[in-house]
Partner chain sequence: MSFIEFDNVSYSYSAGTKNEVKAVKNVSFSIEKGELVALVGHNGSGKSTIAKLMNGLLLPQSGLVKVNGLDTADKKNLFDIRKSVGIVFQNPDNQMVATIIEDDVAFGPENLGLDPKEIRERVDFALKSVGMYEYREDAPFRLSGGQKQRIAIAGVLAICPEAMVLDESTSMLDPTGKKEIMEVVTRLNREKGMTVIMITHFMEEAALCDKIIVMNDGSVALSGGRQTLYDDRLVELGLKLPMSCSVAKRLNKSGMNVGEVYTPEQLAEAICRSL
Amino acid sequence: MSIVVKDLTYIYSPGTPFERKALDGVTFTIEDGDFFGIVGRTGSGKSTLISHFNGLIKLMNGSLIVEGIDLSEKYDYKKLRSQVGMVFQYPEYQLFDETVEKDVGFGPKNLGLSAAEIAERAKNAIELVGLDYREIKDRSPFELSGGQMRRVALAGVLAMKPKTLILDEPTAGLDPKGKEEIMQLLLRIKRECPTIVMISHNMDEVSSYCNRIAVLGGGKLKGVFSPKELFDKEELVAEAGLSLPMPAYISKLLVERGLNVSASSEDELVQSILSIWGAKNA
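If we take the form predicted alone, what would you give as the structure of this chain on its own?
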């Protein structure tokens, strides 16, 4: 199992007038190989939750085991962060070094690897995110396009060779083409980094790419669902401040017009409509 969360509770500013419970008894498991979505309203506890996964926030109450490392005990931060890569919203703002190669190689360098291993990891990570290593390695990351900068920032995390990749709104601020490119890139990355955890407000992305989805509300876990299970629960979707993905919304309209359609993804919607069409014309 990749991440095991049990009774996780976190309080900001305890014992002060500003005390706020951000997480309240959260329990669930992320399995190896999951493409795991975390959704909920702004302020529901999503970012606080994932910040625990690589030690950015220290465990307060409950237990948390990440890639076999028990965070309730003393542990090696360096080992944890080599196993769990964190990509923040607008990761291009994390770039800082004078060349792309140096920026991507910063994490491996901190692991104490040899110069040859650092260079190899940087090259492989840059190519993994779809950039031309020879063309880009000596350029300043700040001279790149926004999309290229985001890929370089992602490469810097992948150069650590994490087993689990955590992403906070990976497509935020991108146009539709850019969003699709990033999501397809994540599918390719999953071959190298098998477990991906993604916060997103884009329900079309969540329904199309995630196999399991955790819903948070007011710091509490409302449940973990498959896309179909979640988007069949209209009251929960509304309570969590979510919108139906477009295929599920179209399905709802068709059901209201007497067609037996149920779909949470484009493929499911197409297959369901073709099945009804075939039955009517048989």
Given for the second form:
Amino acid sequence: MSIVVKDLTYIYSPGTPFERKALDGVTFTIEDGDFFGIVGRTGSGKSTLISHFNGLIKLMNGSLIVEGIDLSEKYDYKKLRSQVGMVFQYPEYQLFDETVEKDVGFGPKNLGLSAAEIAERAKNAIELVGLDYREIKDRSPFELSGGQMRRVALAGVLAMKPKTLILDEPTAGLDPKGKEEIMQLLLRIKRECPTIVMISHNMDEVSSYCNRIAVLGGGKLKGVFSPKELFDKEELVAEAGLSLPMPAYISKLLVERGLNVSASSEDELVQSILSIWGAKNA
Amino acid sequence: MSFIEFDNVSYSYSAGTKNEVKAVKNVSFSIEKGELVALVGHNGSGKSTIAKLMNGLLLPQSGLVKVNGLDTADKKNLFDIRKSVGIVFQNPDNQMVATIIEDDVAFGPENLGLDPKEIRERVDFALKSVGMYEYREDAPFRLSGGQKQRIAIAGVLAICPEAMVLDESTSMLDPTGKKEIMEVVTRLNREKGMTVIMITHFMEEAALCDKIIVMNDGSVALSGGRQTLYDDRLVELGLKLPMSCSVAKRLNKSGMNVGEVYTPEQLAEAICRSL
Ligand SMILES: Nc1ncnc2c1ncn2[C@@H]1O[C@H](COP(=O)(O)OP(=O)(O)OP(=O)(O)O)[C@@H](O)[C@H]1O
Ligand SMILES: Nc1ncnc2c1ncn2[C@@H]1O[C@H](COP(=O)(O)OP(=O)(O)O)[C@@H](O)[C@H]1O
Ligand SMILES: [Mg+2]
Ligand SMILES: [Mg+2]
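Take the protein just shown as the form predicted alone and give its structure as the form predicted in complex with its partner chain.
Now the full complex is given, and it begins with the chain already shown.
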């Protein structure tokens, strides 16, 4: 089991007029090998939840075990940081070093590794995110395109060789091609870093890539579902501010109009419409 | 005279140095009052640079940008231009100025010298429009990413500008939130005639606009009405069609004629009609 969350409650600024309960008794488990999605409205507690997973937010209530490390006791902070890689919203805003190679090597350097090991890790991570190491290593991260900067930021986290990778909206702000590339990249990374947890507002992405999805609403867990289970629950989808993935939404509109269509991809959708049309014209 | 005119505009960052980036190259287009325009294109194609050229935050190095006939390069026009064109930028963190949310939203109207009652009304309207009224007395730094984006939008709504530029300003919102903001701006466009320029990677949103300008490597690659979405070059430029359009296109190619549709609802209707 990768991450075990039990009865997690978190309150920002407790005891002040601005007290706000961001998490309220959240309990669930993320298994090894999951591509785990977290969805919910803005302010529902998603970022607060994942900030607990690498110790960025201190446990206030409940218990949390991450990669075998019990965060409700005194624990080895460095070890946790090296096992759990965290990629924040718009991670490219946090790039800072003068070259790509130095930026990516920053984490391993902090682990106190040898220069050779740091260089090796930076090289591997840069290649893992699909960038040309020799071409890019000496460039400034700030003169890269949006999609490239996002990959460099991701490489910096991968250079720590985490066992679990946690990403907060990894494709936000990227163009359609960049989005697709990052998602394909995550599938490739998953072979080396088997557990991936991703917050996303993109329902097409969540339904195509995640095997399990947690829904948050007002700090409470509304449940953990497979994509099919979730998108069959119309009421929950609406209540949690979600939408159906596009193929499912178009299918639903067609069902309402008396056609028998249930597609989970554009190809399926086109095929089932054409076969209905073909049958009518046969 | 059009409301916003770009005439052969070019802009380079770090011009004249070895790091020069030609972000906008010889761009010409015009936007009429009351239009709902989508500005789309790959990352780095120059969209945000165009947004900043629209209200004089950046000045063209060659060519001319005019708003209401006023040249953005003329300093004495800037106050009027910024009053007419409000921009919500990509990164909300750079836009918060005050320590209390409602003060932040009031900042724009206060600068316009409005009376306190009018300011209060506008701030309340703006905060309610983006669903953040209950948070009005809180501090901006205590918000989630999506909540900050909502406040940034409210800040511009409160100015009641003639034109609003939304530079990927809903990228961190949940699907319902995105839809709600889209509804707020399309309503202001329809009912108050506010000109809206949406910079977006969500082609579903572009499909709801009257006009689409497609950028590629700093130049305008395509522009025109909604039917631009059916131009084959769009896919060649690496953009993705809204699924309703791409499904319609594929059905049309297979001989099932559903015509040109722009929303899932229109697609469903058209399919039923042609069965
Ligand atoms: N630093 C903070 N101080 C006080 N309250 C905060 C802080 N950060 C977040 N909150 C509040 O906690 C709640 C949960 O916020 P969180 O950032 O976890 O939401 P989220 O689900 O990640 O939203 P989004 O989709 O917009 O990123 C919200 O009500 C938010 O206003
Ligand atoms: N402040 C800046 N300094 C240097 N180059 C920049 C700056 N802002 C943008 N650029 C560059 O200008 C080009 C266009 O960028 P931008 O207008 O932000 O595109 P878009 O908004 O379409 O992603 C890109 O090559 C980008 O890297
Ligand atoms: Mg968040
Ligand atoms: Mg931009």
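In this text, rigid core is short for the largest set of C-alphas that superpose within 1.5 Å between two forms. Numbering follows the first chain given and starts at 1. In this text the structure is predicted, and so the values were computed from the model without any measurement.
**Q** By the 2 angstroms cut-off, has the C-alpha of Thr9 moved between these two forms once the rigid core is superposed?
**A** It does not reach a 2 Å shift.
**Q** Does the distance between the two CA positions of Leu253 reach 2 Å or more between these two forms, the core being superposed?
**A** Yes, because once the rigid core is superposed, the C-alpha of Leu253 moves 2 Å or more between these two forms.
**Q** Tell me whether Asp24 is among the residues that move between these two forms (Cα shift of 2 angstroms or more, core superposed).
**A** No, its C-alpha moves less than 2 Å.
**Q** By how many angstrom is the CA atom of Ser262 displaced between these two forms after fitting on the core?
**A** Residue shift at the C-alpha: 3.7 Å.
**Q** Upon rigid core superposition, what is the positional shift of the Cα of Gln271 between these two forms, expressed in Å to one decimal?
**A** Its C-alpha position differs by 8.1 Å.
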